[in-house]
Amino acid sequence: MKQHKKALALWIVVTLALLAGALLAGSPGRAETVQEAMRDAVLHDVNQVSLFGLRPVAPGMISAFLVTAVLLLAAAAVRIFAIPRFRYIPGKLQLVLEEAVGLFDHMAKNSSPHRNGFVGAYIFAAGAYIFVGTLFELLGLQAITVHGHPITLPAPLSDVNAAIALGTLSYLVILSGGIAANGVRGVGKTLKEFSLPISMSFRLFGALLSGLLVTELVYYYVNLSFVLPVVVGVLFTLLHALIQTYVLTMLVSMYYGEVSEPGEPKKKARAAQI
């Protein structure tokens, strides 16, 4: 026990020494100011990347293509190689997959007991995209901008366009549940929550962008080779990956359950009033 305490104390001392050295050494200097770095992180009007030589796009779009390709390849590999080998007594991979599917399946059934087949599949796909897409920035993959400068590819949903697209798609899924269960009345139920796609979109965008901006500030004012930027970047990324995956999937399943709940027939309702 004493050895663990000594090791922890030594680690803290070394970390503080490195941090002090970083602060004393100062920033190595950058071509752009911190305000320009913050602005470009939101608008992506400077550090754009060429899309197959066709046109310049935001780096988040390249990240979105890569994350989508990785998820599709992983899904195909699981379906072709893993699922045919599933057994009654599950192995490690089978257990992880069953727990992941069961988590979203239970969430869909609890929030939407009347119609949950499609919404369960959707929140599983959306949750996987948010989680993997958020962790994607930890890889630190590099790209070259149209101006010839290197840039680290960000998380796809740190781009406001990607966040709006996912929020709008989630709202359309909720709308489809209302129409399938209640027809035109389902449309009315869903349209009452007109601010839902905006809130979901900007919740995703704001949360992921906040982590990006905090990490950018730390990188800007502290030398890159020290401990603090890595710790801050990893903690913010893991925290946002878990929280935003849970929040969006829970909201979609909950609202889907509300609008897809069958309405009471008019005749029965009138008889009950009489």
Given for the second form:
Amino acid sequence: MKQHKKALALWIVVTLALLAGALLAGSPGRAETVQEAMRDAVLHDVNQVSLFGLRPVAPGMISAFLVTAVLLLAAAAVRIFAIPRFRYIPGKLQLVLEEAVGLFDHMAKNSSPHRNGFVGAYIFAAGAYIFVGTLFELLGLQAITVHGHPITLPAPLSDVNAAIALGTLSYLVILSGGIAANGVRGVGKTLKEFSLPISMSFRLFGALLSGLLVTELVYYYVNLSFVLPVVVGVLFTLLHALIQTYVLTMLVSMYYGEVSEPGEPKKKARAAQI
Amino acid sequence: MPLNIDWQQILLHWMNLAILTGGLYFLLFKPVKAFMAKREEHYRQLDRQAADKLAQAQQLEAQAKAKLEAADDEIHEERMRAQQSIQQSTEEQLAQAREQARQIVEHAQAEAENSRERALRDSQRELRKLAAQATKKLAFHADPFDQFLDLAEEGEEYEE
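Could you give the coordinates for the form predicted together with its partner chain, as opposed to the form predicted on its own above?
Now the complete complex, all chains and molecules, led by this one.
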């Protein structure tokens, strides 16, 4: 009991000391107004980051590459160290991996029973990208803009270019399923849903951007930076990471299944109508 | 472009997503799926083996039941046959015993008849002999007391 009380007292003292330090240190001064911060969060036209010295890009691009690198490194580590030790009765890590793979594989098989090998792999990657990319903003990694200011790297999909890329690529994947299964008819089926790339892109962009804007707003004012970020930053981010992952992967697998469904031969269709 | 849409950055994102999709497919998705399929096949095979063994056991059980039923039938038939055989044997023995008894009785009756006739003949002969002796003694006037004693002695010898 005494040890518990000592630990509790130490924790309170450290927290108060850090609070006092933060208040006494003060702010270095704002480089931009809240309007400018909000505008830049949407457009990324000011606070750009250099891409390996080649050209300035939106910070979301750097985040996207980092997320991809992290995911691929983790996958390589799992492939080398974990998968060869898989057992028929799974351990905890194996269970998590099998659940993740099985979730997207089953989603692809259920939504697209006729052709699902490729779409399963794609929605697995897209799901991992959206989920990890959305949680990535919680890390608060810093980057230096081309103007020399430090910025926090945002979620990749809060950049409109990343959202458009994912939306259009998903549409192309759906289109490829239509072509592979039904040829020209598949193209027609896919083109009927011409609004799909726009809706998927801007749904992602809007969802992630709204989170980013709220977070920017909360962190802009020091008074809002206590306790509130726990709810805004962690819970909301986690929630919309799950929701956006589910929505995009479900939509892609459903539309893929729809366009790759083999059509009935004309004679049979006529006979059925009669 | 409105909203700072940049085609070059979109293409870079596409490249990034293509790398990610391919990498995750080869490093994670495919091996994990392959392992899951392998495990499913393993358990399916176990299931098949169990089903085969169950079928074999059921077949053996059916065969054993058939054998038991055949053995029961055979036992029943053997029992019937044995009963018939015993009955037949008993009847034969009974008939033999009756025949033997009949023969014994016949033989005994014949012997008894012979004995009776022989005894009758002996008695008649003895009577005749006694009558002749008595007649002879009466005829030659012998002492009656000596004659009586002689006759008595002869009678004892006869009995012996």
